[in-house]
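There is one chain below, alone, in structure tokens, taken in the form predicted alone.
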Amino acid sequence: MVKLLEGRTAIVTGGGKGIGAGISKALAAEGANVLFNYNSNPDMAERTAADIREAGGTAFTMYVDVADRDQVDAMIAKTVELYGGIDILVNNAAWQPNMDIDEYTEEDYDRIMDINLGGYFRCMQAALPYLKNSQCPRIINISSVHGIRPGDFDVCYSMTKGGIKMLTREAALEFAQYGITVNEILPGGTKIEFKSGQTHPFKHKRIERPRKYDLSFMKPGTPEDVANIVIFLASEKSHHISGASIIVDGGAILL
């Protein structure tokens, strides 16, 4: 069977755990050479890389803080050194502290903006010269449904996810001249190993009311659910899609 991404090269930021790990594994399973970074959990990143290799795929992982321009440049350079170019960039690395407005310090605010939005911007800038040389260049930004719907758990996290939407749309326009498509995926609740910040219950009481429809199909997704859309957007089959936002939440946002 011919693999959709055979011989192509992908970078996945934050690709060692959670949704990122699911994306890294799926890309490798479809034949892509995958390089992904980690920031805080090298053990999980190495486990993900080992899983890919055991399945016959190609993976390399390295420590990179996407808030640091020099480290981003080093990640790009390493990818080109190993595989000769870049065809797919998946921006996924994010910090989610789950803090209220009055809990944020200036340092916290700068950090979340620098990782969740600035990291995407830096990686796109650094990868652009190599994506221009690809025969099938793709940028896929992992956002969140909380970029379009308040989450009641972290205003700054939602702000960064809203920013990703306009970054995606602006880049889709600007990069169209190079044949680069730029799209975003908005996952809803997803089962992963653990969240990156504190957890607390919703503070505003939700109004319960009788439901007209059977909503049993609405349940948390998996990293594989998101990865399936990444594979499609990374493939040649998606050539006519750019600047799009695809919600992957089992329909939960309809409520």
Second form
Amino acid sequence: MVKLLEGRTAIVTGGGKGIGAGISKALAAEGANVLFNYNSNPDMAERTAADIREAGGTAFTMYVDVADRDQVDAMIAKTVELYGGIDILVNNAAWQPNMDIDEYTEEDYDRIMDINLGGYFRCMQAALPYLKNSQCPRIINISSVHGIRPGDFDVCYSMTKGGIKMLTREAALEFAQYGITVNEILPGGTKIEFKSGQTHPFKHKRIERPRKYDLSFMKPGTPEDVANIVIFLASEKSHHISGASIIVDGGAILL
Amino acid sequence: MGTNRTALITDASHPAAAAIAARLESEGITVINNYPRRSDKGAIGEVSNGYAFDTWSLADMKMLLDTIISKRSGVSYLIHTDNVILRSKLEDISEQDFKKALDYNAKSAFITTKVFGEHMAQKRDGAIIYLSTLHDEKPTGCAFAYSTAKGAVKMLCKEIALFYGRKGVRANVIEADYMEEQRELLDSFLSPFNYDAETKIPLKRLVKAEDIAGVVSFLISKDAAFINGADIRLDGGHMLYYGDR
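Right, and the form predicted together with its partner chain of this protein, after the form predicted alone?
Below is the entire complex, every chain and molecule, led by the chain shown above.
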């Protein structure tokens, strides 16, 4: 059976763990060559790459801080050297320190902007010359429902996700002349593997409700739920979708 | 309403700032004008028509708050008016210009909120208004870093409406259409949104400074006491159109 993304090349930032790992694996399973970076957890990145190779896919992982222009340029150059071009860019790497405004220092603010917004901008700009040469160029930005609805646990995380919404729309408008589509995905709560010692982000006490409230349909999503949308957006089938924001939260936004 | 009330306008060089100040002063509110030193790196501190502190600097904003407190009881209303349209294409903007656009528009909102929001929360009284733009939803086609920053400000407002709302401080965004003074900066061949304005806006005119001043006055008034975390669109209906029709 012909795979949807056979022979195409994808970059996934932060693709070694969590939602990013699910995306990397799904892209590789559909036949794409995948290069993903890691920043904080080389073991999980190597494990993801090994999983992909064991399943017959192609993957390469390297350390890259997306806040550093030279390192981003090196990641783009390595991808082109290994696979000859770039067809799909999935921006996913983000920092989420879970702090309220009174806890954020000015340095923390600068850092999260540089990763969560600057990283997306930098990777798009650096990948653009190669995406222009692709037959089916795609940019997919992983955002969050907290780009449209506050999360109440990290003021700057939500700011960056609100920024990604406009970064996506502007890029979709500007890059349309090159045939590049640009879309964002807004996952809600997603079940991921935490590093030891890391805590669940919700810092404010949850409301206790009587049992009559049946919210059993409200389950956290999985990285695969997000990856399924990435695969569709990366495929030719999505050619008429650009500048869109797709919520993947099982309907939680309805509550 | 305005007795012993003070409003801080964070960037008094905004084309609507004078009208906002005049409106609030007519209601008995004392207005403090600040002029961020973006191009004119003159002396920091008190100037003839107000203050000159950089809104994207935590140290500067703490200094401004200390200076204000030394002379009066404090600030009741924060009117964030920093709105710097830096024309740029994603394809070729420099790292420096990208950061500048984010700092001037988004970091200034964050820093002024951090300093003056906490100050107002301690008094459990106050209101924050972010004078923003339609381009926190609609792409410009010519100033991507500007709209990216304004998208961030929109979410700052919603988070703050929760966080400081619990402490008696409301926060809202005004999504204003562009004024005549801002029009040239938003000209784009990628989007006819700007070019079509007079034809498309049902009210057949651009937004005026007085329109903006009226909404600011309303949002800080008692009549707006239950409005929190809202996006008030001020565009005469401009955003109702779809596509290139």
